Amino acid sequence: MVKQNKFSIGIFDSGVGGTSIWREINALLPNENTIYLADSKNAPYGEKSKQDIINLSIKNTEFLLKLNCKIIVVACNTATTNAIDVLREKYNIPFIGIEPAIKPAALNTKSNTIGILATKGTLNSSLFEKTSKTINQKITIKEIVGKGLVELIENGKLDSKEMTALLSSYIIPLVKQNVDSLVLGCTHYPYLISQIRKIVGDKMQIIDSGEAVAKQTKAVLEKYQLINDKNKNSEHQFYINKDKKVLEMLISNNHKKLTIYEMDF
């Protein structure tokens, strides 16, 4: 009987955004082998309705757990903030959640003033707002929904002129209201910070949940005795129901063992 530490880490988003997640949990724990679920072909999950939401997460939990999966991490805000409870409830396995990092951006913050750039999806949901509740009331949060962006990266449109255009239409008028820290609510803007620097600079501090997240991936292996610590070759698999050109362009300068099979599902 193969042990269960042995299994695989899986990891789902909606598309390739959340590979930025998958980039901190193996550089945190490289020993671990990876499988990753891109649903490119209905991203953004941040327009949808929550019943949407909940659905694909079931249908994306059940491909991981076919495929053995040991833990499950969900490195999607919306689906994370939409259906993360029902599949806890639903499901034996431990689930990793990621939501947008407010609580360090107010604890840093000088201005007292706080932007969010995230989907509708995210924005709208109830365990953001309850997030937000707890935050001191003194602070303001700027909330910007950040519409086109996933489908712009989603098609490779990092560095074009449209993303900068669009990028600067969020990002200004928070620079003219005073933020000083800006929270990355979706795990495809990770890949924005570059573009998001030109525009703003050294102004604001720029947070995003990524490296929190891996660290809470370990401290639950190690809860359940799930840690591989013995394997030398991890192994990593993507799957990816759209074109998979922009997936191969995220990751293609990582020198680990990788497989993308691009497949309906």
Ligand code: DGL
The other form holds:
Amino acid sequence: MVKQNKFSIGIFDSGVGGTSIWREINALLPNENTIYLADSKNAPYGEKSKQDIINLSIKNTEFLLKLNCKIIVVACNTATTNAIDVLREKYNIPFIGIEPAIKPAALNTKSNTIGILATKGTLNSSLFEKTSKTINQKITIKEIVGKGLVELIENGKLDSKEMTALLSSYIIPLVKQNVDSLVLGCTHYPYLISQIRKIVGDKMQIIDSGEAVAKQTKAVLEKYQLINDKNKNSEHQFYINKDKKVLEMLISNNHKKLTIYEMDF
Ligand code: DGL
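Could the form predicted together with the ligand be given as well, to go with the form predicted alone?
The complete assembly is shown below, putting the previous chain first.
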């Protein structure tokens, strides 16, 4: 019988952004095989209804389970905040989710004003509201919907004039409002850090949750004795239901066993 710890870590996102999480997981757990699903055809999730996000998250989970995953990382803030409770209830497998890192931002701010850049779906979710309520009341949270950013990234326009203009329209008002910590509440946004730095210089601390998610994944695998630490040649499969060009650009890092499958799902 194949031991479950040889199975893969399944990761899904509404598109290519969750590869920012895959990268962190791969750095921390280099011996683990991974299977990444990019539902780019349905991006952005952030403008969809809660029920649509739940349905897509179920579809993605079923896809990964058929490929023998031992744990599923929901590498999407929008899917986590809207659907992870349903997934945990429905499937007998550990799920790791990702939420905007507002707690570390609240601990580090000196101006007592933090900014959260995330999708409408994340900012409107009851899970986000619940987490926000746990933050010290002296801290002001400025929420910004990053409308249009996911679409530009999905289309490979990371370094474009359109991106600079859109990002500036979201970020410059935050500088004026004395925000000193900016939380990236969407897994696509870490790919914009250099662009954001060009706009704000080092006036703001930029916080994302990638490393914390990787650590949590490791801790849960250890808890269930699912760690695969003997595998010297880990394999990484990527499935995408759109053109693979942008995905390829984001993950090309000379990794030996990287395979991308373009297919409809
Ligand atoms: N990467 C997804 C997230 O973290 C993007 C959501 C979307 O597709 O709108 O929320």
